[in-house]
Structures are given as C-alpha cells and as structure tokens.
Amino acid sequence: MSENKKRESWLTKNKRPIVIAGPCSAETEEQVIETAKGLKKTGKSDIFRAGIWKPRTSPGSFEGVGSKGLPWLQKVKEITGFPTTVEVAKASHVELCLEFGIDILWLGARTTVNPFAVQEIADALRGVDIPVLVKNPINPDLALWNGSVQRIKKAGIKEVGAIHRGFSNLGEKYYRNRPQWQIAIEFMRQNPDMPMICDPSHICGRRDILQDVGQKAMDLDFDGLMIESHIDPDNAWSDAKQQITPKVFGTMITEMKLRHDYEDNPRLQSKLDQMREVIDHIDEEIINSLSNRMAIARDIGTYKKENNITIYQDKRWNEIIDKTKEQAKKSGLSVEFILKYINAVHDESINQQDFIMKKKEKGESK
C-alpha cells in the first residue's frame, strides 16, 4: 500500500473508531517512546499524539519542549509504526513538522479562535498534502469553527477533520470544558463528510469520567477519540489529572460499545422508521399546541393593552416556573431541560404580546 493510501485511511469514516492517543506533552525522549510502546501493546491506538508546543494560560507554566521533541516522534514512528500528530499554532510550527515528517497536524482551541493565526497556518500549508484536524474554538461559536475549517480547505488541504474538545464556561463545576454536544452535532450536520473526533480528555479534565464521555461520543456517531495517555500520568508535566496509563487506556477502549448504523440492517431500519414516524406525529401535535398557546397569548396581549397592564407579570411567571418544575419531576423530565423549554415559550409569548402592544389601531396617530 502506498504512503498516500495509508494516509487516506487515517481520517476516513471507513474505520470506527479512529483512536488517537499519547501524552499531553512530550517531556523526555524516554517518556515519549515508553508511552508509545505501551499504547502499541494495547493494540487499541491508531495514531500517536504529543504536544510539542503548549499554549498555556499562565506565563511560567510548562510550554513544551519545542522542536527538540520532534526527533522523538520520528523514533516513535520507526519503533511502533504509529503515524504521528502534533498541534501547530503558527507557520514556523508547520514548517518544522513537515521537516521532521509529522503525518497529521491539528489546530488547538486557542488557535481556532484567532482567524489571523488560522490564516497564517493555512498559507504555510499551501501545496502540502497532509491531513489537518481543527479543534472547536474555546467559546461555543459554530461560525468561527466552520470558518477555520474553510480557511484550511481553501489552502488546498483535501483531508480535513474536526475535534470536539468542549467549550469554556464560567463557573463550570463538573467538566473542565462543557461538551455542549448540540454544537458538535450541528457541525456534523453541516459537514456530513468530515470526520469528527471527540477529545474527552479536555472535556473532562479528570480521569474518572473519561469513559462515560468517550462512550457518549460513540453513541452520537462520532468517528473517533483523542485520549491523553502517559506512562506515569501522576507525574506529568502538564494536565496530569486527565491523563491515563496505556494499560488503563487499552481497557477503556476495549470496554466501549460501538452502535450499529441502522441503515446497514433493513430489519433495524424498518423498526426505527416506525418509531420515528410516531415521534414525527407527536412533534406535529406539540407545534399545533404551541400555536394554540400563542394565539391565547395574543388575546392576553390585547386584553393587557386595552386595560393598560404591563406585559411581564412577576408573580405569574414565578407560579409558572414552580408548577412546570413540579410537572417535570413527576413526568421523568430533567428540570434543566424543562426550564430551557418554558423560558423559550415565555420569551415567544412576550414577543407576541409586545407585537400586540406596538400594533397601531385604526384612528391612532402615526
């Protein structure tokens, strides 16, 4: 098989999951090679990753070993046969990676958020045949994520993939970066032919929930995972809490369940289509009910206008919230979901009533 054909197989959807593993940071030659050997022994990893340049939040933090780590990745490839991937943040990084035969590049979240940096990298990639992965930006900005991908594609890169690593959220307690799966799902809908890799390590920021997040990604039909693995994670120079040993990594991937694509099985497809038809009917009823609700809201708006009553009624709104939360609990729905729903309905009701309030009646001055 030619080198080009091997390269094409690394990011296609023909293989699920595509598994990328390796340390957050390349620290020493021994650490990199021993981690790679451990991952090779599991038989569960396809691509070896390691951070060479580390964009850190605080000055003085470990910012990577720099280009001296690139020959270590060359040795990894020679010893294990793993393709290698490295994060790049500027044109000089791209040039050094190409010089040392790195097989795949990825753009980190701090780079994706900066169109100038992405364009610099795109310009450095013109005329190069190498796969590129683009992580989502730090904040939940789908347009910015798509824009970064388009810049890379316009540079002539044919194999482009995406990495979902979650989004920064002030006050987040459970995750390091909140997954906000709906944004990644919408990205996949808009880019159906682009491989989507999940990075549970950066979503979780801790080891104990890595498998749950990785499994959810597989259940949502992601194409693969990027997992940080270190031969001695407790003593890692960066992000120690989210890294796992190669042995734990191997067990985790082994225990994950891969779901079927229902289109490959006519029997499953028929049954699923039946259940989806029921959902379509229920959705239609919900929309009709919402339409009826808004008609009443407009009537209420007319009454308020005629009697000079304010649109927003604090006491009434609190009653609705309390009642809806109780109904959610009784119905097996999450309170978080029902509050999002009722807030959306309330916002639309206010908009409908506001339209009535502003509507000019016959005889009113313009």
Contents of the next structure:
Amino acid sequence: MSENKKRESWLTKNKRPIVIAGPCSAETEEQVIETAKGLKKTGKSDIFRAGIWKPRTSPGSFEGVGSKGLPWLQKVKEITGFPTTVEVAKASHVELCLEFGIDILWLGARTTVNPFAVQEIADALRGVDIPVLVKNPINPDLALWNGSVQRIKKAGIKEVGAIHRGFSNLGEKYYRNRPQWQIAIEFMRQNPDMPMICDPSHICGRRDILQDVGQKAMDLDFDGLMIESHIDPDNAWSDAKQQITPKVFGTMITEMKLRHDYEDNPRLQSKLDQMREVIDHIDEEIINSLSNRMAIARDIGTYKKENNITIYQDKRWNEIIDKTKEQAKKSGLSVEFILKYINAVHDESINQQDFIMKKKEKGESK
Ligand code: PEP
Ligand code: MN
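Alright, leaving the form predicted on its own aside, put up the form predicted together with ligand PEP.
Okay, now the whole complex, with that chain kicking things off.
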C-alpha cells in the first residue's frame, strides 16, 4: 500500500490511512498483550483499541472487564509503543481513562445517540487535552452525529475525529449495520478538516466482507480504519464473528489499495476534468428535462382539475413502473436504482399537481 501524504490532520499526521486495531473487548491481560504483540509484528497498525466498558444491546451479554483492564493497556503501550484508545460512555469512564494514561477516547454508537450522555462526557472533558473520536449514532441521523461532535468541541477539545460504523436497520441481512455511505460522505463534506475513520468490523459483523468494505472506505477517501482484531477470534467474549487474528489483519491491510490523489498528477487531472465536464453537461440536461417534465405535470394538473379527475391513477402508475423497469433492463441500468428515481419523480409530479389542485383561482370562494 502506498502512502498518500496529501491530507494531514492531527490524527493522520503524515500517514494515511491511520489504522486502529485491537480486540472488541479487553478480556484478560494475556489476551490483550498477545493481541497487541501480534498486531505490532504486522507493522500495519498504529493505535491499539480495546473496549473496557461495553454498552451491549441486550442484558446478559459480556459488559466489559471494567477498570481492572486499564493497567493492561498501559502495559501494551510499554511493550509495543502503541497509543491506546478506549470507549467512554459516562463521566467516570473519562476520569479513569485519564488516570491510566489512555491516549485517545471514543464515543460509541449507543452513546452518540444520547445527548445527555454526550453532554456528561463533554463536561468531564472540560479543561482536558485529549483527542476524541465520535462514532455515528446507531440510527441514520446526521444531525445527531454532528450534534455530539459539537458538544465535544464546545467543551474545548480541539482534536476531534469521526468514526463511521454503519446504521442499524430492521431486516438487514448482508451487513450488521448498513453503511449508508452517503451519510458519511455528507459528514465529511460538512466537516472537511475532521479526520474520518471507517470501522468495517461493526459495519460487516462478519469476516468475509471486511476487506471489501475497508477498501471501499479507502476509495471514498477516508483517513483511516478501525479494525477489531483478537488473538483467538472464535473464542472472543464479544463480537466473535467479526474479529480477525492479527495475521489476517496484517494481510488485509497489506492488500488494501490506496489510490492516489489525482491532483498530484496533471495528466490524470486533465483527463478526469474532461470526463467530469461531460458528466456536468449530462446533469444539466437531466435537470432541464426534469423541469420540462414537471411543467407538463402541472398542465396535466390543470386539465385534471378542470375535468374533476383524480391526480393518482393506479393503472397509469403501474404502466409507468413496468415500462421504466423494462427500459432500465435494456439500458443496462440497475432496476433498483431506476425504481428509486421514478418514485422520486412521480412523488414530485404528484406534489406539483396537488399544488395546482389547491390553488385558488381569482374570484374562487374560500
Ligand atoms: C465497539 O467498537 O466495540 C463498539 C461497541 O462499537 P459501536 O459503538 O460502533 O457499536
Ligand atoms: Mn465490537
């Protein structure tokens, strides 16, 4: 993997991607130390993670060893030199982490979702100089994610980063937490100077697609990765299915392709600019066509109003869906994508007609 030194941040300094690895949970001193040594040997990890307090979805699951695990992380630092990071969910966790010299704190998805908890942590951080990473909330709510980051920043923390770990979704089978990349991309657009880490382990919930998801994050220009790694993953006390051995982790990071920034190469840039010009032109045409389509929808609305015809007609809508699906297939477009598109267009078309229907004509009584 080559290194892209273009975009620097407090977290990445001159290295991209920055890699955080370690077990889901600290279980025993031996498990923590052996995992850390294994990760050190790969030469592919930069920061060591371990959950000490585990906010679990259901009661009865392993909820972490608690503060007795903190000295184990101090030992990791002594032996490997890795800075350490731990999840905090309340003020007392912050205090203990500071006491035991933890280098970076992170807020988990089940904490980001709760403004009271985030505020409690922010208050405990006032006057403290420690970097903080904020995972996205469990639900796809960009404002809640941003809100948590703001609370931490308002407490005076200067080094704040984000972690994308996907969003829970009823009925989702492929991922444990659906990535919904567009939310992370929008977060990055709104917070251009904040490092963004991807956590493929919690997105995937399984080992076989970790590489793909990690690679996608790299291709989307994320700054780093957080990967759960355990010396004996099958027997892990939490998240066993998604953890990988340090050796597998090493191979995974080695095989990751880090594509370079096109701005480094004027030849690539001009070719890309040419193609983007074509794309911009096509987008313009699509918008013009949509505008024409909506103008006709309004005319139809007027006609329906004059003739007392309902806006929505079942038969017509079914015809449109069938025709559009057929056309999508013929044009090599994904049917799923085209259905999303035509649904959005149809929805807007109904809104436009509804507006016409409700519009009062001059002289019309209220
Ligand atoms: C974790 O990192 O082990 C964890 C609990 O993650 P999340 O908050 O993303 O569920
Ligand atoms: Mn985990």
